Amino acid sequence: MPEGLIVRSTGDRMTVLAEDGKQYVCRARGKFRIDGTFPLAGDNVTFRKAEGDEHLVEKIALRKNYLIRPPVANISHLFIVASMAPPVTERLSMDILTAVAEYNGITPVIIVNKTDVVDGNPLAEIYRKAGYPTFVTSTHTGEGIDALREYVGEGISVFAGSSGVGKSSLLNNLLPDVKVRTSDISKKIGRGRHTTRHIELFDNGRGGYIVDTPGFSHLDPIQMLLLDKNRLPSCFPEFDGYTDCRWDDCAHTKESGCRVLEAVEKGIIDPIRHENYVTIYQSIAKLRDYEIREICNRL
């Protein structure tokens, strides 16, 4: 049976780019819903011809990772687009996304956009210091665009950002042959209106793919499947080297003898990053075991 990559997903229909270079519209066999696994954009699959012009996905190759929001598999990089210009990106949302990426074995990359309006270097420096690849960009002046384009290469790169940060304009610079639809900023509510209705992998011309996602106004760490509080400290790379605290079960939130807290007090770890870590940790800690099981069973 032929194999291919799911490059577009809309509802229960998906487009598979096969090894012969052709695209086939497929649907998933019913067994996937029974098994609790459904093919996602980014999946490598085996498919076959069915009746008429219909094709069926038969098998999903082993995934290295996947996200539910957006529903994409085998992601190499999560590009988090932020802005210091109105509407200013919420730092908590940024840190939820960096944690989600780390949690799933995805490389987080920070892009501070619209720097022709407000200098984004102070925000960029915080995340650069935390250990993340970071870019400062402007689609109006062209600042940082060439460096970003050079960085985006093989693999599947997902771009995410709060509404109004200029993500679609940024993608139009990176993908000149594909026009990502944009809309004006709503002055009334201070956010953008995004028109993405399906998940699609765009060929970046450098051996990889770019995925656009709808703009968001707020993120819930539980909905993003951050469910294990014990793994959360490892999702903040700047904590590395400061987790050998007085107590082995230190949560790094308010405990005495916590080296992470000492690093925050000394200015080694950004205090807002740590504050957001505590917020995420407390959200996860409230979950009971049966609630985690129910969430996982709904996937």
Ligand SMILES: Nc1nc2c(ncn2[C@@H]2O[C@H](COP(=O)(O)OP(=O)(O)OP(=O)(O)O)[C@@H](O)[C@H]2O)c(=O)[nH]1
The other form holds:
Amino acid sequence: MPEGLIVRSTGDRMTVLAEDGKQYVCRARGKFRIDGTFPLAGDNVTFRKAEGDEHLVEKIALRKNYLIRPPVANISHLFIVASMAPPVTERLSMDILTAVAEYNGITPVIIVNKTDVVDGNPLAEIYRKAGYPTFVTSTHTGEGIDALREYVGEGISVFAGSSGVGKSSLLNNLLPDVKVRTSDISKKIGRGRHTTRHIELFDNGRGGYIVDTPGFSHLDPIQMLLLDKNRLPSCFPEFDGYTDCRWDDCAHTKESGCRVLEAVEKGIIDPIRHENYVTIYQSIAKLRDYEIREICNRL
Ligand SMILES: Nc1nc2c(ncn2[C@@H]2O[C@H](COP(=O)(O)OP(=O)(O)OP(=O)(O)O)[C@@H](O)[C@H]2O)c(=O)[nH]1
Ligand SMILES: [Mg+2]
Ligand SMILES: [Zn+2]
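Having seen the form predicted alone, could you give me the form predicted together with the named molecule?
Below is the entire complex, every chain and molecule, led by the chain shown above.
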């Protein structure tokens, strides 16, 4: 049976780029609905010809990772786009996204855009210090775009961030050919009922793909499936080396003898990063076991 990569998905229908270089519109075989693992954009799949023009996805290859929002599998990099120009990005949403990436084995990359309006360097510096690759860009002046284009390579890169920060503008700047295709597709899709679920992988010309995603207005760590509080400290790489606290089970929130807190006080760890860690930790901690089971059952 032929194999390929799902490069476009509207939920029910997906386009598979097969090894023969052709694209096949597919539906998912019925059983996926039942067993809960539905094929996503970014999945490597096996498919077969069915009746008429129809093709059916039969099997999903083992995933490296996947996110529910945006629904993409096998992500290598999560580009977290922020802006210090209005609408100013909330730091909490950035830190939920870095944690989500870390939690799922995805490399987080920070882009501070609209630097033609407000200097993005102070914010970028905080994330550079936390250990992340960072870029400061402007789609208006072109600052940082070449460096970003150099960086984007193999694998699937997803652009995420709140609405209006410039994700689509960045994509158009990075991949000039895509501009036309994007507007063509959005015009066509706009009339359909799948608008919000439409996900497309754009070939970046360097052996990988870029995915633009619709901006969010509110981001919830639980909805993003950050469900294990014990794994959260390792999702903040700058805590590394400061977690041998007085108590073995230290949560690094307010405990005495906490070395993470000491590092915050000494200015080694950014206080807002830590504050957001505490906020995320507490939202996970207040979940009851049955609530976690319910969330997992709904997947
Ligand atoms: N000044 C300035 N404006 C920018 C820059 N990049 C994008 N914009 C503007 O910001 C607005 C939003 O840009 P989009 O690219 O649509 O933002 P988005 O993140 O894709 O938004 P959603 O799709 O709603 O999530 C547009 O008016 C852009 O022209 C920039 O570098 N500087
Ligand atoms: Mg957009
Ligand atoms: Zn501690």
